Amino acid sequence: MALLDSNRAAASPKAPGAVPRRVGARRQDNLTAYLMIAPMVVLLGVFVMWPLAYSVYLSTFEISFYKAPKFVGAQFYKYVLESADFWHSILIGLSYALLVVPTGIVIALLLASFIKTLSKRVAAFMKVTVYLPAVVSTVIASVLFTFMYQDAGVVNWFLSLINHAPIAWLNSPQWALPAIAVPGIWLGFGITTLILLAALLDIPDSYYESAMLDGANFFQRLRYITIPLLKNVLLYLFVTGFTLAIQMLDLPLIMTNGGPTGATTTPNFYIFNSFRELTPYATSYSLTASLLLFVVLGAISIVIFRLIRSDKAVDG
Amino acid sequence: MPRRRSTLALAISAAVAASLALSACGSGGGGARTEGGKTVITFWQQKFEDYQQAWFKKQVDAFNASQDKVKVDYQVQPADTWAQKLKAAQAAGKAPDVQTTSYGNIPAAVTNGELAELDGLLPASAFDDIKDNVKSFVTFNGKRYAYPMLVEPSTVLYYRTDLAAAAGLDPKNPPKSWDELVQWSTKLTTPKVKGMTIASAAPDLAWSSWGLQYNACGHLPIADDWSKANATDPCYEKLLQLYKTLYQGGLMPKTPKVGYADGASYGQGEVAMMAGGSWVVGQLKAEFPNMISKTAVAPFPSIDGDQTKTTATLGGWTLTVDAKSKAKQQAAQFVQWLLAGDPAIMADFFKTSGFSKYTVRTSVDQALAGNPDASSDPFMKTISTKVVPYGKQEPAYPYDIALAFGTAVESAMKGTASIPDALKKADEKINDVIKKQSLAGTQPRR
């Protein structure tokens, strides 16, 4: 408000004598504002903006740590964009995200709705149980699931009960991605469930009560009350879920090494792999691919924001 | 060989180290410094079999105790974060003074100016001791950039004599041709034990099939002057067919627990035959000693049964000195002491390895000649007389090219492409790498 007052005063021609003092006050207010955002701006500048700008600059060189870097302009951008493997990895990342995020959210929503109906003690127990996978390290989960997927593992044992031949889950091109998506969902749904549960508990019971009086069934209540009121939370879960899932590295690294025949080569795994080569070409190529992945991820987030428009909740 | 350990164990350490590497790029970096009047040089060793770490540690301690001018700071780095850590160290100007470098990685490093020329740093006599065929592995344009430590063939056939006899096969007469290999694998496959194991994932196939690529066609899938790809040669179709038959015929595990470099499936009795590097002899002796009496080795079967054709490449390790090291002379002094000095030091190494690796110096051969363990070892005799003499040097081209061919083999095995299509795709990919990395005419001249 002080800022507005001083603006108004400064604009007024009837108070000439007061102008310098009020301009001074405005300057001081602005200074305070700048000072307050300064730490964040400096931190962002030092740790985000400058490295990003410098990376873009570096990506126009073939970087060598032993010889003078060679300026190549946008050559590496062309190479990455032309590379079928790069686009294939983006596709794999998107497929993985599509397998993991919606499934995870649906399971989490069902679980959260279920937990909401439970008594306090049982709910507390369920919350701990559901959250447990979230504290398991990805590495341990990967190893666990790798063993479950073995030829003679527990998954194939279940198949044998229905007289089905064992499936080479992690070594067949069509099954490998769904197979690594399962631990992906398992690791992620704990935290999603808790967030959704908190959001569900935030919806006033009176809405449901009046809907039931009007004769709304479960699906109508879900369609017209629960989902609209969860919109912002769902948006958050979709955007963070998608960007995290597309960037998945550990599961394919440990479980499939990106294979078979590139079926689980996610974008980050692709970049990681191209960086392993010791040549200057590989260094510059992986740097440029990372920058382009950043653009792709940004674009995907924008699309999701557009699809699910964020509103202020009706309830405030 | 670049990829050497259990995939799982490696992957775990990779994931842990990768997350740490981001925050700790500078830690564990190299660079010579002076400490208490001694020049401290950093030595990075890529993590190999456990006994190797113990051996290196023992020798570094001995070197440090043997004189008071140079102190070696010995650091072990996990294999699959090696490239990332090395690049981070190079970028920070803290590359190790001495490092382990595989034969295959020397050419790219020399081209990029990363390695110090060793001719002026080591006496000429040190190089005279190296066997002639290995000399070329470390020489570029007439200059030496690495001191070799060992060679090890990438592909040898291991087979269970007891299971062969039980299946009515003659253990004294192992398969010599690819057709015979498929026959053996079929007869040895039971519901519990697969007949064979060989690489089935592109990253492993990329390098482990080099010997068989030579075997099938007499050349690698690229022209000698690296000007164009050569992967659509019809002879490669037979190679891909062999892998496909083994995989799709259910003659090998479809979900292997470990990578090519690890002999654990064989050691645990899950397979009756195995394609593996000579280093698996060391692993069997150390981890599965009860398998030794039931195991025999033979040259890997050849396309037409001719066992004088190449079936393996000779990989191996060297020590190199960083071009930017501030203490090149001291670094070279350590390399000379360890690899080119008293033959007893390296003789001890080969003994520790269970004779699963092969010497590169005439004097070390002489030191081992009197060792009854070495002369009586059945594996060593077969491998050194029937495999090593026909082994070829690992190719020096970028890994992307090897991976393109490995992917073709994997696609054929797993049915994502027909054999001719898979090879055509590899051919296109190799041509693309040649173009983008401007490889034509850059093949190393020895």
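Positions refer to the first chain, counted from 1. Note that the coordinates shown come from a computational prediction; the quantities given were computed from them, not determined experimentally. Whichever C-alpha set is largest while still superposing within 1.5 Å between the two forms counts as the rigid core. First, how it differs from the form predicted on its own.
Once both forms are overlaid on the rigid core, the distance between the two CA positions of residue 280 between these two forms is 2 angstroms or more. Once you line up the core between these two forms, the Cα of residue 30 ends up 2 Å or more from where it was.
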Given for the second form:
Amino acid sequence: MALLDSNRAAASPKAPGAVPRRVGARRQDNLTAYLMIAPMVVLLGVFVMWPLAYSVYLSTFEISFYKAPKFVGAQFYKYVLESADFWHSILIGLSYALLVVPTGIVIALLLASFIKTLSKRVAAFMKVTVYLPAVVSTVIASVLFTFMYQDAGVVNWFLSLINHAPIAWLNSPQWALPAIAVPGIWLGFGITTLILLAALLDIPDSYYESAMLDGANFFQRLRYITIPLLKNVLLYLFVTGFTLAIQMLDLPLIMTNGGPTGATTTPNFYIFNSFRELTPYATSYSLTASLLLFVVLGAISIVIFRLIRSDKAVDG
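With the form predicted in complex with its partner chain already on screen, would you show the form predicted on its own?
If you are looking for partners or other molecules, they are not here, because only the chain is given.
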């Protein structure tokens, strides 16, 4: 009986010393976690949060290189929000992102599904080949595709084979944005393919085997197995893809200089031109436009998060 009582006392959470040891271990774990994230918090504070807060502060001043800053409050926010050119550039950026991101993800998903079925040696060769556009400079790609879009370029040569008249790709308001979207897709689909391939290889083969036994074809397996299990990866690709695509500057700057008639003036190109204007408030105006673009990108990310809800991992 005495032995039974002693065992109960030892197993009871109210035993002397049990609670202090548990609390002490928890505090030690919390301290370790805080120490591990402290360097990142410091870096984010110094290089992200403080510059962002200081930029908001500077946007309330009329900044000139020759005069002392003049406090104007939210005046520049009103100027930017009332600017039709600013909202037109946002629309152009969204149009460019809608052309580039979904198309690039679809092509990458189909290509990754194809690479998954290959042997290891052939798959390794395909992965290296697919990744090559990612190491090409945006400037080089812009010059290359500019030559391809010329009247005597490769693209119009292919059109001549079907007796189609040459198209002024970069000088047409209708075709200029799709023309610069093509190199945008080409530059980004390599990394997207490798990310999707890694995600596909993480899906158990037993899922596909069971579906094939039930008579599911490729597109049915893609719809009911692949896409639902890739939801987290697709969410990441859509958020990062739209954020980067809307901020594209190099392609429209080199290929079309924002033309024709502003058809390829993306938000960053508009801000770049605003900063170069010889006006006393060019710096403040471009800074305020950049902050408002930051808000727009945050809103777009929230919309994507609402449309594509992330799920737990397959093995979670």
